[in-house]
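As a starting point, one isolated chain is supplied in structure tokens, in the form predicted on its own.
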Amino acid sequence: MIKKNIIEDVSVLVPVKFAGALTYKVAKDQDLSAGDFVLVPLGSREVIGVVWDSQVEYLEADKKKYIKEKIEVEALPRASRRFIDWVAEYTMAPKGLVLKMAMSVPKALDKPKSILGARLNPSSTKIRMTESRRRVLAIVNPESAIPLQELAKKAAVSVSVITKLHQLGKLTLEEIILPSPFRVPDWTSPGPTLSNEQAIISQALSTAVEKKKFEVSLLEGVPGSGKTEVYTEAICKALSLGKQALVLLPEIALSTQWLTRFRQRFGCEPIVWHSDLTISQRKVAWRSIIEGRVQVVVGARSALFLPFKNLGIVIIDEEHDSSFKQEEGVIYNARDMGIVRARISDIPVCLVSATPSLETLNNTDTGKYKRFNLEHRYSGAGMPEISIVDMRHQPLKSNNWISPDLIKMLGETFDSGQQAMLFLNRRGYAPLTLCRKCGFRVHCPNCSTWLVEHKLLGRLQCHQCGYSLVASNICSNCGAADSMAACGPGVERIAEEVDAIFPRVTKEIVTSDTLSGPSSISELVQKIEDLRVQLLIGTQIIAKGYHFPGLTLVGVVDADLGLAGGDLRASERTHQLLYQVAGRSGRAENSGKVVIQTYMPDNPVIKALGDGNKEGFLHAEANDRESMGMPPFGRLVALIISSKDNNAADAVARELNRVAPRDNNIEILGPAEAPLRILRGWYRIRFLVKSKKEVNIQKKVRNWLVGCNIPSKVRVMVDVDPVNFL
């Protein structure tokens, strides 16, 4: 602590694109220590930073300047600053840029509103009583003050019976801040009767919570097995131990029936951390969280960076997902970096998951990570039946994507009043539009892809940066009418031909562009649990997490999406993602059955869905990654060159390959064009960096840029484990 009456200097981290922190004084009164956040003069105005750990900079005295003001809030936690530093080493970002992270809500260190309350005055003389009167004194006491709003109503008298007891002395009026909002868990109520298997894991990721100490478990379950109701009795036991949790999931909309569970099990909502919390919202959110007054968090991976004053587990639902990629900014990816906030603050951290990645398997079979495996459904349902319908063989009429077999299934499903589902990842009705006459291809003037046709909204969309345009049927390059043409399908085309088949069956198109926030969310899942919807036609977003007891049939559409393409983890994903569509069916009473369509039938990742051979797979995918030193098994680092000026783009690569470090601990692969030539009006070319395990990767790519003069019209990206190639 630097004590009062001494001018001492401290280093401060201010959210702004800096490397490390800045030196200033400290006044005679100022009372500072690490964590506190302080008023600054940076330039030529002032930004709110953090006392930072780091040593002092030596600077001149005349180039020192005073820190304005402490601001009223509690000391980031020690355990926060530790994770930036840690982040911001490990991912090669600016210290200033991962604060920001953690700073999102500027709004959040105002000074709260602080409102009247009424407390009881023991000492005052007696007064005249009136019925109203007894009900006010009734209620209040001296130990704390209930706010006048609070106390008006539950006394169910006016505000002003409450300010005449006041000028009576009964009470005594004085300003309180607004009380949190959320409610407290209710960790002693019974949760659901687990089964033997269930009642197993969930006490040793207990214990876990209990020992307080660092470890990193997997809970690895086929879908519907009650990984949720599992990892809850943890949560359970870090509250009753006065402890906070966090619970990371990958897209907002997979929180729905998860807070629905949650509800039933502790009578109140967590918080959840989103984009689409309003201002207001955030800003009581994360004021609560650092005062230690939130007990459990669930939300996407920027709540990682909450300032948690008492963290007690850190829970990674579906670990595997790519979603928990943050692909711009300071670029990390959430698993990853929530296992490092576990062990800073010394305790465990639950990765869940139905299809784990090749990355978690291979630290479990080194004994880094436990293993924890559910391998029966809840309630006794079975798995879902698979079929592979080879396509090359059915007869398809033109512009339709069913096949005879999924037609017949699902005509059977609907009359037996069951649902299903169609599964297609790709959003829209055409993933691109030519002209019959002319061939020309209508793409997007900023990035080097097509446009993706949306009928129900008249336009044409590009699914990178967001361009769009109206649908039109004449060619904008020849002039031709009549002549543009829809080629593949998309969601609402496959939904078109199901219209066509089955007219009167309801139905609703699932994707991000249909389902707006978790309001529309919501809606949408009510509507499936009521039965009010018969078929759903819907992209990834729908294929993981829910628990629909109905649906028994699902129907992929086309499963050789994602197979095609040189990205490393393409054949992992891709079994992923089927893997958990498969799993939507037949979660209850009725069996299910799964529909495969592939022209692709010999791949590995259909034979492997077809034959029930998980561990196979996996088994050969990760064999071919360790002969090539692809991750788990080595390391790699990607560097993206990008300008708006493609002469400057080609010249910095052209420099970094001149300079680029040659020896035996690592291979540069490049620079090529990158996969998406032009993003968002930026020509782009990369490098892939890859080394062994052991190597120090990210100190050979540092040295290797600062060796490098990098104009400022040109960005260098820096992506520590990508998982996007393109």
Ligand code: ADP
Second form
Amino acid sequence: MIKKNIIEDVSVLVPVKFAGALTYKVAKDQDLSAGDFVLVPLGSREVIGVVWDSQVEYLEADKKKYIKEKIEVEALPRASRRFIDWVAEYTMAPKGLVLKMAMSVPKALDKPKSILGARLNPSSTKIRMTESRRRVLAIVNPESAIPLQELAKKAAVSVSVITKLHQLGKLTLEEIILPSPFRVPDWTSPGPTLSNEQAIISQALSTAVEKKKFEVSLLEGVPGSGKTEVYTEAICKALSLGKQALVLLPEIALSTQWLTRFRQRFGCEPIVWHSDLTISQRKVAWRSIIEGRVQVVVGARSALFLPFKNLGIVIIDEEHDSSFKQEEGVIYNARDMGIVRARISDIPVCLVSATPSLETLNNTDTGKYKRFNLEHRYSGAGMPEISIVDMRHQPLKSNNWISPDLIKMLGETFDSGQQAMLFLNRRGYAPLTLCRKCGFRVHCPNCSTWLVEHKLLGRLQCHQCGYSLVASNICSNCGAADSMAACGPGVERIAEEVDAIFPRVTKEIVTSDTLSGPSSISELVQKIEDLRVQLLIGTQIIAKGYHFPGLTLVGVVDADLGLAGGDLRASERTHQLLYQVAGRSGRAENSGKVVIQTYMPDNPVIKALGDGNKEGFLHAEANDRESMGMPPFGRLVALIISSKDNNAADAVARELNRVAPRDNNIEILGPAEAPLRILRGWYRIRFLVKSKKEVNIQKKVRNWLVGCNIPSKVRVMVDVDPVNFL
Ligand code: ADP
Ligand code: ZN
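Okay, that one was the form predicted on its own. Can I see the form predicted in complex with ligand ADP too?
Zooming out: every chain and molecule, the one shown earlier first.
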């Protein structure tokens, strides 16, 4: 407690782009504690901040002002405050901006809505009774107030009958705060009987929850081995101890199967947290969480910043997924920060994946993390049989991409009443449109990208900035008519090709364009489960997590796509993705088949998939990284300099290069034009800083940037542990 007479000033962290907390005076009658939300003057406006208690660089407010008032809401828990400190330090982001993420729903700080309720006044005089008054009086009681609307409905009277009874002294009226709309998951309801290998791991995770100690476990297992069932038991354990559980899932907005399973098991929905929620949904959720009235939250990365009071376990499902990396604003990796969050609360964290990242595997190798492995699919089905099709030797007509082998297998699958999926990680119809006359390629005016044709929309679209224009057959460069040609396939074009071969097969294109939200995915999942769709043609959106019992053939149209970019993790990521895609095939009784089409059958990724040699691939990949000193064996920080004015960006890059530290502990690569040279009209230049693992690379970068004067029209973004190298 910060006592008014002992300390006059307190630090308040405000959710704006400041590095530290500001100092404010406390009025005599104000009792404030660390974590309290307070309204403070800031320049000409007033903002809500949080009383801060860690060592921070106090920026003196020009003239110290008084804290206006304390907001009526529970304090931001200590663990959340330390987490904000930590994330800001690690990601080199202004601490105020990290707080802003934790306060993502300002409206949640408003006084909660109250409604009027009626209570029976036991000591009152006699009144004239009517039938409707009698009905009301039969329902109310002296112990607790009943909301007026609810009472009126139950008694089948109008609200005026109730207010009249109040005037007559029969009822008292009072404000009641609405209870949290969230139900408590029933953790006592029995789960499935676990197999032996499942039970052993589940027991270990539950013991960790019971011990209430920080520890990291990797739960690895082939797709369909029951990883979700196993970690659900650990959630039950946390609930039984009165603790909260946080589950991070990539693509949570589309994880309807996960939610359905949760509901079937626990009798209610968990709290879902992602960016597509409405403000009022967020508000209710945030408030219920800080009040400790919520048990299970499943969310996207931003759920990490929710003000949990009493967290008992963190689960990070699909831990290898690169969508855990936030690339804008505060740039952080939710997988890594999830581990930090658990450490701060001294609780276990479980990383879950069929294809763990090299980072995580390295940590299990060195004994930092525990490693558990589910080796068998629960259904008993074997892993699918994978065949590699060498596209260099396939007789293909031009503008066709499906090999005769794959066509044959598709036919067999449809004939036997089973389902197939064609995977191509490219939305739209064609990635490039060019003029056959003049060679002009249609590109984005704001980005250095080609526009992607979307035939279903009749438009050409930029996948970076969303710019689009109506598709036309006339070249905008030379004016030639009927000259525009689509180059290469996207899923829409593959659908067209299949249509010509199997016109009667029911198909569904599945991409982020066709799935707009939870209801459209529920519908689709239902359709697939009911076998009303025979063929899915989709991007990675359909590759993850789903369990479709009838699906027995997966065809990868172009396995080489992800290998082309050649960034640090291209091989690793392609292997993960294709392994996951393959895992969709044959998850139930019927065994599955996978066909991988490639022009690079000798590429280690493709070879590993063909031979089923995951360990061997990972080993070789790890060796490569180690020999180059790359993550997870070394550290990287990327600097991205950008400006609408390319000369200004260049000048800053030159200046940074001039004052770059001459330090044997770090290696600075660049400046170099970013592969995505222009994005949304901003010119981009990159540096990559590399160091050994034990070096405090943030400190080196901080010292470097401190000495540099950066004009306001240039942005310098710091990306610690970069995932994206574009
Ligand atoms: P993973 O998360 O490893 O892909 P899931 O947990 O989704 O695997 O399990 C795959 C399927 O097997 C699901 O339908 C799940 O309900 C079922 N399953 C897994 N373990 C059991 C079990 N012990 N008893 C009954 N069904 C199980
Ligand atoms: Zn663009």
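Residue numbers count along the first chain shown, from 1. C-alpha atoms forming the largest set that superposes within 1.5 Å between two forms make up the rigid core. Everything quoted here is computed from the prediction, not taken from an experiment.
Once the rigid core is used as the reference frame, the Cα position of N603 differs between these two forms by less than 2 Å. In a rigid-core overlay of the protein, D624 has its C-alpha displaced by under 2 Å between these two forms.
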